[in-house]
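The chain below stands alone, shown as C-alpha cells; this is the form predicted alone.
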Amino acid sequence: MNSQDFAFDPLNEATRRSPFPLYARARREFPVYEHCGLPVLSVFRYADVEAILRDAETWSSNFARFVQPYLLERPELAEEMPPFFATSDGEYHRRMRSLISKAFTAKMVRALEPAMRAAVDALLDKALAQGEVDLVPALTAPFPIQVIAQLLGVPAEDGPQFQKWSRELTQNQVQGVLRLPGPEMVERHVEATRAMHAYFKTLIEERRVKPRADLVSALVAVHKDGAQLSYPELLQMLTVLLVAGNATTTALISNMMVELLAHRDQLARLRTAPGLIPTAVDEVLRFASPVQAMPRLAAKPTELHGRQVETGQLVLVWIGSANRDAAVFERPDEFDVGRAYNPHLAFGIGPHSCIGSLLATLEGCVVLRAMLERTRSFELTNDEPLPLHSSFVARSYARLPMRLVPA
C-alpha cells in the first residue's frame, strides 16, 4: 500500500524531529507502508505492533547482522562474537534469556537504589557548581554507565572507557537495516568488541577466585556450574549488558528533561506532587519513546491488512507511533505525568521484552527526584534545535545545553 501524496522517510531529519503527524496519518490510512526505495515495510498501529512483538514464531528477531555488522561482512567471527541474545530466536534465545534472568534479578536491581542516589548527587554537585552545562556529558550519559558498572561490579573510574566502547557499538546502530555498513564501521565494531572482551576476561578470572555480590560473579557461576554458557557467550552477554544498560537509559533521561521543559505545567505539577514521579517516567517512555522502532523479519509467509508478506521480509514496527494510538490511549498527544492507564510498548512486549526495564525505570525515577529536590529551576540555554542522536530508530539528543539553578 502506498500513495503519491504520502511519504514516510525515517532517515529524514524533519521527519525524525516531528514524526507524530505522519504516524497519525499512517495509522489512519497506511497501517502497512511500503517505503519507496527501501527494502522494508513499516507498521504503525498499536494492535499490529503488539501482535508482531508477541508472535516470535511468525516474526523473527534474528537480525543480529543489523546491530553486529561484522556478522554480515565477516561471518567467520560468529564463533568469537556470537549473536547477542536479544537478536536471536528459538532455543538459543530462550537459553540465554533464562540464564541472564537467573543472575539479573529484581532484588539485585532494587539493592542498587542507594548507590544510584549517591551517583546522581555527585554528578549534580558538579553540574550545579558550574551553573551552565551540557547535561548529556554532565549527567544523562555518565549516570547510567555508573549504575551498570555498579551492577556488573566494575570500577566506576573505568566509566569513560565504557562510554567510548558504547558509542562505537551504538553509533548508527541498526542503520544496517536500510543501508549496508561500510568497512570502517565494521572494523570499529570489531575493535570495540574485542577490547571489551579483553577487559571482561580479566574481570572474569578475578571473579572465579574471589566472587562478589555482582552480576559478573553471578554469570560466572552460571557458566561454571551449569555448563550452559560458553565462554564467548559469556563475554558477549557482558558486552551487551554494558551497552544496552546505558544507551537507552541516557535517552530516557535526556527526553525526560526536554519534555518537562516543553510542558512546564507538568513540571510544576511534579514539584508540588512528587508522588507522581513513577507515572511521569512512564509517560516519558510513552510520549517520547527512546526506541522509536524495532525490526522484525517474517519467518514464514503471512499477511498484514490484506498485503502478502513473504518469508524474509523486513518489517519495522513503530513503537513511537503505537504509543500515540488513540485506539488505546486517551488524549494520546497530551503529555500527562499523572496518566493512570499507560500500557506503553517502550520496552517491547512478549518473549523479547526488555530485560532491563525495571533498572531503566528506577534510574529515571532517581534522576527525576534528584532534579526536583536539588534545583529551583532548570532550562535550556537557547532555542536552537537540539542535535539528534545518530540512529534513526532512536529518539534522543546528542547535546542538552542547560542552566541549573540550585534549590
Given for the second form:
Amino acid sequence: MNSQDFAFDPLNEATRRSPFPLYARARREFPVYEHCGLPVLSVFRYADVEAILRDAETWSSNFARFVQPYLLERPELAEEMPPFFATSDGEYHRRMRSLISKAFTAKMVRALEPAMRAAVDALLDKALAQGEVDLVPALTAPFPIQVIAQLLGVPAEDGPQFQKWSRELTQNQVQGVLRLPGPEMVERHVEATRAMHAYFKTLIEERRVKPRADLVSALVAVHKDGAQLSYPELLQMLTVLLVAGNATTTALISNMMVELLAHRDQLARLRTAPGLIPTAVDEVLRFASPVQAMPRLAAKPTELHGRQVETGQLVLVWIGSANRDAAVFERPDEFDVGRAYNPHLAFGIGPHSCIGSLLATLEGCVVLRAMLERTRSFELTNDEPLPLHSSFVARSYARLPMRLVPA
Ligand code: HEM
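Having seen the form predicted alone, the form predicted in complex with protoporphyrin IX containing FE (HEM):
Then the entire complex follows, led off by the chain already shown.
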C-alpha cells in the first residue's frame, strides 16, 4: 500500500502549501494511503470521499474526545456540557440537526444580505482609507463574526469576544484529531465553554421575554415547544453555531482574494461580468477548499479498496483532493469563475453536510461584489509566500498584506 518514493505528510509546510500534485498522484496510485508515523489512513478519490461522508453507519463522527476533551477527562461535566451535535452520531445527531433546521432557515439567511453588505462596506471604508492593510484583521476575520452576531441577534461590539472564545475552542486544531489535548487545554475549553454559556443564558432570557426575528429567538421557541431540546443542549447548539462558521468563512474570503490575484484573467472577467459572482464563489470553494480534510472513525470492521479496516481506525477524507478529481470535474486544475457543472464537496455531503453553506456562500458573494464595486484594483503588497493558517486540515492564510485602490 505504501511506497518508498511517495510521502504525503499533511503536517509538512511545503506539502500544505502545494498539496495538489501529491493528491493527483495519490488518487492514481494510492487511493488508500497509510501514513508513515501517523495513526491514520487517507482517501483521495471523489467517489471514496463521497461514499464515506454519506455512510454515517460505518463511519462515525464521534470526535468528542478531541473537540470536547473535558468529556474524557471530566465526565461529570457531560450534563452541563453535552456533546456537540456536529461531532456526534445516530439519533442524538439526527434530533439536534432536525431541531436546528427548524430555526435556521434559508429565509432567515437571505434576510441578512443588506446587513452583510453594510458590514462589509463599513470594514472596507476603513481599509480603503488606509490603502495598505492586512486584509485578515481588516475584513476576512471580523466579517464572518459580525454576520454570526447579526444572525444570533447579539451586538456587533461583542464580536471580538466571540472571536476569542472561538479561538479557545478550536485551539487543538493544529494537530486536530492526531493528538489528544493536554490538561491545560482541557481547562481552557471548560472555561471558554462556561463563559459562552453564561453569555448565551442572558441572551436566552431576554429573548424569552421579548422574542425578535433572530436565531436565538427561533431556538428558544423550539426549546419551549416540544421539550425536545434541553437547556444545556440549546447552549451547546449556540456554541457550535458560533464556532463552526468563523474560521471556515474567513478562509473562503481570504482564498477568494488569493486565487483571484493568482488568476488575473478571471478577476478581469468578473469585473466585466459580475453576474458570474455566484459561480466564482463556488469555484473558490472547489479550487481552494477551506476545509481540505474531514476525519472519520470506522464504527465497525470494513474494507477500503481491498484493505481491511478495523473498528476505531481513523481515516482522513481529502475533500481538497476530491474537488480536483478528473473523474468528476473537467479541467480540474483550471480556475474557471464561470464553471457550470461544479458538484464540489467543500461543504461535505450526506448527514453531516454543512448547515451554514447558504450563509457562507452568500457571505462570499457579498464580499466579492463589494470588492469589485468599491475597488479599482487590489493586490498583494509583496511576493513573499503568505503565512499559512496553523491547522493542517485548513487551507487559509494567517495574513494578507494588501494594497487597495478605491474605485
Ligand atoms: C466557507 C465556509 C464553510 C465551510 C467550507 C464549511 C465546511 C463544512 C464541512 C466540510 C462540514 C461537514 C463536516 C463533516 O462532514 O463532518 C460542515 C459542517 C457543519 N458546518 Fe460548515 N462550513 C462553512 C461555514 C459554516 C457556517 C457559516 C456555519 C454556521 C453558521 C456552519 C456550520 C456547520 C455545522 C453546524 C456543521 C455540522 C453539521 C452536522 O454535523 O450535522 N458552517 N461545514
